[in-house]
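This document opens with one chain alone, in structure tokens, the form predicted on its own.
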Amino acid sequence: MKMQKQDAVCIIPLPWKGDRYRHKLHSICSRICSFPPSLAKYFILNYSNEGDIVFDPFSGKGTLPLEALLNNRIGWGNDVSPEAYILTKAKVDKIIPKIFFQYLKKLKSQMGFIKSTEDVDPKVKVFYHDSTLKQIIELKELLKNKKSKYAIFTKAIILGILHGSSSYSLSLRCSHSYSMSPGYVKKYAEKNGLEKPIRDVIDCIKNKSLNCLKEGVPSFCGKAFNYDSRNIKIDSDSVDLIVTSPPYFAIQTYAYDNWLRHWFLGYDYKDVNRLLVNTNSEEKYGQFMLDSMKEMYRVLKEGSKCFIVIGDVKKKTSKGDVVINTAEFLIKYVKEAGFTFERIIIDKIPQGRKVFNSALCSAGISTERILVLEK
């Protein structure tokens, strides 16, 4: 059932809220500020047809393009952040499990050449037993600059187990969604008597992969891009539907939140941060979103929909926290980008799903809004 055009701002029963099913491939890696597969699936099924191209210009961990492929659409995802691009590409490139596990076996046969971790960044050493770290560094070297779909899938799985608390997580017990501060992790481990686990890294990759692949893979491939959202090098009028969640204004430090993952991929998070737009300036954020929406408008087909999921945030000022309704803030840029504004859908977030950050008060993000636009 498609939602009918309503008033500019509306609260309606949200049909995706009751859908708890997630295909196992969605669990490759946890990443903060990702919308649920059920939301992506709802808009895909109701606003596109089989065979259509569905696109997310801020694809994060690749939820939308994967969900599009699972529902017989062609999923495209784009993200300028290196780790997000790897996660998206891993989900849209159709791999053959048998060949992947042969690839892992070959990787294991090439390992054993690292004898010392003496030169490794001390901040990285906080997380890993020396035996485990040697294997991680070997895989880091073996996979460096490798672009085959099996190398990409391996990198993505490693990003998902590089830190966390599962039986195949490689680090001290810590968050699986973001790379924590080494100082905090060290103090917490000492206080609670935690020991760095000794892992066979290839076995951990294999076990994690078996879980992710147990429900199969999509029957065809999508595409992953690694462009700035303001300059996406894909054809005009080529996309049938856009569903996306851009960076939230004033709150998320995406590069630092993934600093350990960037290290594994061979990047310094400070260099990655220069590629991203993290700003407390409403003017700069507005211009960034205007330029990004112009690109969304350009690639979208006439008469097609664009859904932008964005949260209310609390901006710290000298006078205290100020709540910013980001969706309403962006409305003034919609017409300039070329879109027709239809309405805003309000999505209240349950306590357990709220996003927390040092820029927020203890309540976290309690409200997300979905801008409904049409070309």
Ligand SMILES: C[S@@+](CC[C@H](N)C(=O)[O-])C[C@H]1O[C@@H](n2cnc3c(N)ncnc32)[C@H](O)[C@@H]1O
Given for the second form:
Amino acid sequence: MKMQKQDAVCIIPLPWKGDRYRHKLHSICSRICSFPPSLAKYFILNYSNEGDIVFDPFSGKGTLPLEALLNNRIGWGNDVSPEAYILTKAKVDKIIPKIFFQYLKKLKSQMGFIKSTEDVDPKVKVFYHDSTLKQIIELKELLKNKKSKYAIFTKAIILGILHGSSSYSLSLRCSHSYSMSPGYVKKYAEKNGLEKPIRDVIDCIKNKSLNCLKEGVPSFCGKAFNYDSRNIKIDSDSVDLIVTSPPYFAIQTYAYDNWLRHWFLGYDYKDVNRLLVNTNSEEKYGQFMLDSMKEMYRVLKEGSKCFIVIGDVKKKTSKGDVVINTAEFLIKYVKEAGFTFERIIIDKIPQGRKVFNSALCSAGISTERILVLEK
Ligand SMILES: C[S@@+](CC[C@H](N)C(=O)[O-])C[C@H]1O[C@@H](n2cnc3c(N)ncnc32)[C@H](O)[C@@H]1O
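Please move on to the form predicted together with the ligand, as the form predicted on its own is already shown.
Following is the full complex, with the preceding chain placed first.
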């Protein structure tokens, strides 16, 4: 069912809602604020053709580019955050599983050189048994600055098991989707007697990868970029479709929510935070979105569509909380960026949707809207 051009605001039963299937590669790493693969697939199938370039300038864990590749399109993703870039790149660079498992074997043969974890940040130690931590540090060292697709895939799998509660999670039992606060985890673990598991880290990577690769890899290759959305170094008029979800106004928790993953990749989350828009000012957020949408407009081909998934947010003011309908707020910027505004589709966020962490829930996001634009 393709949506018809109709009213400026269109509340419809969303066609992708019932589709719960997701290809196993989507499960490399859970990350807050991801949209479901079924949403990406719906727009890809209805608004692009096989072989087209489909792009997400805020790609997060790479849901859109992977779904594009799975549907015989060329998936491109861009994200300024280093861990999101790794996750996106792991999904668009086609790996050969046999070579990947040989690569893991070689990594294992190089391990065993760390004797002590004395110098490791105590905040990190909260999460790991000493024996597991030694292996994590060795892999951190061995993979540092390594850019081959097998190194990237290994890093992505490690990001996905660095914390969580599955049989291959490396940490004590905690959230899989976001890196929890060490202070909170320490107290909770002491109170509830949580044990730090002793893991063979390479075995855990292998088992997690076997699961993610169960359904194979796409036959198409895509591209991953690591630019600020306001200055993406890709050609003008090169993209056939954009489906994206930018950072929400007044909610800039991506850096801290991934602090442990950043640590593994060799970054301080505070430095990553400086790369992201960090503002509670509507004017500054509007300017950021205007500049980002100008880039989206530039890279899109004439007549192509752009779908922007964006949530309402609650903003604290001296007069109490005010709900901001971000999609409507953005309309004037959309037009200034050059786009023709078509309509807004409403998507109610179901209660308990896993990808929304407590920060977003307490920020009062209950409705997501999809801005439909055309170049
Ligand atoms: C709502 S999330 C996107 C989630 C993605 N659709 C998915 O399914 O995983 C927004 C993303 O924007 C990224 N981001 C924030 N500021 C950015 C910027 N200036 N340039 C590029 N990416 C940015 C964040 O790192 C975050 O991954």
